[in-house]
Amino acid sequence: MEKTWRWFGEKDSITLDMLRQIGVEGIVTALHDVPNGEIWQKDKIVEVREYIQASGMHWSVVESLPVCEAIKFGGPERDRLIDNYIASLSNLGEAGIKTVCYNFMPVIDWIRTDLDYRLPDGTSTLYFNYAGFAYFDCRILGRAGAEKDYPDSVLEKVAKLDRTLSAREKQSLIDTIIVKTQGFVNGNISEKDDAPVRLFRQLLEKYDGIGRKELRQNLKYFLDAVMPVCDRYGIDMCVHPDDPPCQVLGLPRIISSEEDLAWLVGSVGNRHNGITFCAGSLSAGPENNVPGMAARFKDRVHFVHLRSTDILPGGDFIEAPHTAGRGHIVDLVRIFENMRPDLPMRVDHGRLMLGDREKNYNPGYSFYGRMYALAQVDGIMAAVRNEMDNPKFFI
């Protein structure tokens, strides 16, 4: 497979020269100046390409171009916003970028409830708390009718929190859930905004009506809108499962399971309209067998991401070492390395680990711990075309 790696443009700290130097062919980035609906005009397209040629490296994949809200639940100004779209799909083909990621998740990207879970080997990582989410959920938010999403084991431990939290952890609750994981990557809601949870609330309410069909309805009504200009000029879209893989907040989730990709590549079977397999987020999902959907649906994977989550008790999961956890990522580039070998992979949610901490990277996109993610994964992918070049040593 390529290797590629994230990079939120000229304003990151980690530099494309750094990246050419730890073996990155590839480059995932986006226009992360622009405005979500807003067109993303050739002439900057071409820029941003041409920066990165100039570094030894091409532009692989687009990460993401953002698929409004309006287009998700349906709003009025949807056909619109659908043909601001287009119009970039169609500067981004002329430009020759090909594979665009994007994702169909209500509101609210990833979550977690901790970007700095220490570990005891002096590293930290990302962590869901079950828990604490539900304590977001209940006595933060404020959502109506949320407890009946949990069990009462669960509410019991909310109680609990609610006795116990500070008004700074509380506060880091927010920061993290709806601020913190989804303002760097073009979010509803960013650093800068005052009430962010004001704001949150006002975003759930118009999913208000809106369950697992009518979101199944409005990403086909998307897909079969685009097709044409991917047909046109040869772009792959590839959508991202939900992360964690289950319902949230009251919103429905379409990309979850099996029989989610198999809706989704069936509904609409130009081969065009396919899969982001993110092999973390599916992880996290206790029914899903990774490598058994990798191998289901390999011919519609356009990209993969690969990392690996474990499932603790309670509802909590953590990222799981690379080469390790329900991700499965040797039989996944066995799986991938077979079908073809210039499939656009990239390493993700890299532990903190020596100077990573102190340079405030976005969260999961640390230098140090995604470099020697890298280097595991590549060693995986070496591995794996050994011995389909030599099949007679591994008997």
Contents of the next structure:
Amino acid sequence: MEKTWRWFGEKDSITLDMLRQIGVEGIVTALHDVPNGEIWQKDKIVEVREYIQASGMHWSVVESLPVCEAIKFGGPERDRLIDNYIASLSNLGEAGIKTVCYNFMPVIDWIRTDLDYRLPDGTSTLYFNYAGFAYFDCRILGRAGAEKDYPDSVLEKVAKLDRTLSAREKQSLIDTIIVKTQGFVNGNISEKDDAPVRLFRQLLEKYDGIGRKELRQNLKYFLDAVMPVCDRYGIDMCVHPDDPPCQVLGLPRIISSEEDLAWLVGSVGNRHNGITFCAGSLSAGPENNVPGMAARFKDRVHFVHLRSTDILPGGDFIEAPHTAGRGHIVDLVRIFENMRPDLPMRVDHGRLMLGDREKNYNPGYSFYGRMYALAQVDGIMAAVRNEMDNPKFFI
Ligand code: DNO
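Previous: the form predicted alone; requested now: the form predicted together with D-mannose:
And the full complex, kicking off with our chain again.
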């Protein structure tokens, strides 16, 4: 697979020169300064493409070209926004950039409750605490009927948290769940917003009456509309799985399970309608057999995120080392290396280690932690290629 890296543009303190030194071949990035819904102009795309080329790499994947909420909930402005999306795709196609990652998660993208969960070795990682999340939903957001979505055992923990969490800890939960993890991925809420919870509630209201069926219809509507421009330029659209892969905050999520992926590829059969195979997101679903899903849908996988998780008792999950956990990265590398040796792959969610913590990187996007993970995956790829070249050793 092609070794790629998510880079946040010229403002990123991790420079392209640093990435070259650690063996990165392709860059995954976006026009982060363009507000969601506006057209990505060709001159800006070309400027970024050339900046990357000047350092000896290339712009391999767009992550993300964000899909506006009104397209997801099917608001009156959706056709205009889809036209803008098509114009951006066409400009990307003309600039020769042909792999586009996006997601279709309503209101909120990826969710964690702790961005600095300390491990015994002194590093730290990302963590999802189910009771903490339920506390945010039931007590901070105060969503009507939220309690019905949680088992009694979790509601008991919520009641306890209500007595024990300090005001600062509550604030930090809000920051983690809806602010810090969202802004840098062009999400709906950023550090600049002074009333994030109120804004968040307003966004949730837009989805009144939108269930799984409606959201699926809206995704199909969007894909049907963008497929012609993808055909014209050979662009692969790659939907990112839901993280975590389950319904949250009363919102439907439709890219979570094997059945969801089967629906996705079946409902729009064009092979440009593809998948970002995020092993980490999928691995947090207890029912998901990650290598099985990769084997089944590999023909429609155009981009891979390699990371892994462990599911803990009580519904919590934690990022696992890239060599372990439910992501089964060794098996995935076998499947994907065999299929397409130039398939773009990036590691995801590095730990904080060796001074990363002081650098204020975007959560999950540390330098040393990701470099360490990339080295692990690079080693796995070398071993798998060796297996493929010397099958006699493995009979
Ligand atoms: C978080 C990421 C997500 C993902 C986007 C794709 O670290 O996995 O933000 O990139 O959802 O649109």
